[in-house]
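Form predicted on its own, single chain, as structure tokens, below.
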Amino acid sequence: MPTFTSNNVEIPFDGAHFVPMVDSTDLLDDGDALRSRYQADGYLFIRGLLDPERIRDLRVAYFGAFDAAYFHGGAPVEAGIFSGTRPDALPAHGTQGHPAHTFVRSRSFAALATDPALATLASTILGGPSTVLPRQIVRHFDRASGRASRAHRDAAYLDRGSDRLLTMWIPLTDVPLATGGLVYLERSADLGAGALDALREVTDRPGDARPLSHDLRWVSEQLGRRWLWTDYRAGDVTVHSPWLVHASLDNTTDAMRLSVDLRFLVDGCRADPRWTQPWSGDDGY
């Protein structure tokens, strides 16, 4: 039985802990069906919503800003194949001077964040016109990163404004499970605070109440729910509720994981003020 890890904690890849995500691509032209599935499941997985060639161009722009020694010499830079050597003296991820900080302020990234296909999808699901929030995050993991997203709800990080919003997670590289794909806890959007509080008994961040636990096996077995997974391809889009518990696995491959987090809010609703400025890796949110 294969075993994966998240934050270096093992979780077996079996039917007791994992189940495939439902593909909702066939519902794109049926707004009522999309909303119904989103309300029932807390997420939607859409294959190939964005042009893979356009996503490739974004990878070229991002990876091309790093020292070439970061990438395996036998593959094109845009493939994002880790050489095993991380750049020296690189600022912390997303802080000023790091390529991610520059990337989210570029015209090409702005064109992605304001893509009409994304805005239309968000507005359809939320039931009214919606706009992407300015704080837009780029995540980048190589196999030396040594960390992954802990089990959490986005609502814990966006709790100073309206909850009439959603998250879009967009892989800019192919992200099979072993490359650290995002996973969702089935039927978790409706879980009460009591059930979630119990998960914090096992945490590597005891001073931070926002994440639930770094141990995905513990979360799954405590709640009797499985992690939803898929092998993502560049151009896919996943939409999830701010109340759905999710996390990611460790990247154990030579391929780097590059992805974008966008939040869309219904027009006229109050935005969390922390999300009204461009993201920086050291902004504390």
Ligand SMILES: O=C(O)CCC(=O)C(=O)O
Second form
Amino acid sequence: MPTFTSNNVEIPFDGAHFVPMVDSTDLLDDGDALRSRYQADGYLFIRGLLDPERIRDLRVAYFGAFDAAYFHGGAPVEAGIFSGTRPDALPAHGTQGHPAHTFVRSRSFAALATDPALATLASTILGGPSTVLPRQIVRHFDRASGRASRAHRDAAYLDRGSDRLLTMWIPLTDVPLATGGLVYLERSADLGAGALDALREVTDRPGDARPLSHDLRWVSEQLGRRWLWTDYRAGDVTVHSPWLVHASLDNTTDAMRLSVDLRFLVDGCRADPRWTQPWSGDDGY
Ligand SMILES: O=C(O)CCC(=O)C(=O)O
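Switch from the form predicted on its own, shown above, to the form predicted in complex with this ligand and output its structure.
Once more the chain from above appears, this time first in line as the rest of the complex follows.
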């Protein structure tokens, strides 16, 4: 039985801890069905919503901004294959001078964030016109990253505004589970504060009330719920509720993981003021 890790903590890849996500691509033209599945499950997985060639162009722009020595010489840079050596003197991820900081302020990135297919999907699910919030995050993990996203709810990070919003998570590279895929905890949108507080007993961030735990095995076994997973391909999109617990696995492959997360808020609702400015890796939110 294979074992994966998240934040260096092992979790067995078996039927007690993992279950495949449901693919909702066939519901794209049926707004009522999309909404009711989203309300029931707290997420939607849509295969190939975005043109992979366009996503490839974004990778060319992003990876092309690094020193070529970061990438394995035997593959095109846009494949994002790690050479094993990180560039010297690279600013911290997403801070001024790092390619992710420039990327989220670029025209090609703005064209992705305002893509009509994404806006239409968001508005369909939210039940009214919605707009993407300006704080748009690029995440980039190579196998030297040594960390992954802890189990959390987005609501904990967006709690100074309306919760009439959703998140879209968009892989810009293929992201099989071993490359650090995002996983959702089944039926977790309705969990009460007591159940969530119990998870915080096992945490590597005791001073931070927002993440729940870094130990995905503990979370699954404590609640008796499985992590929903899929092997993502560039151009897929998942949508999730701010109340759904999610996390990611460690990237243990030579392939890098590059992804974007966007939030869409129903027009006229109050936006959390921290999310109204472009993201910077050191903005502290
Ligand atoms: O990409 C990740 O690892 C985390 C993303 C996330 O938490 C989100 O999209 O809400």
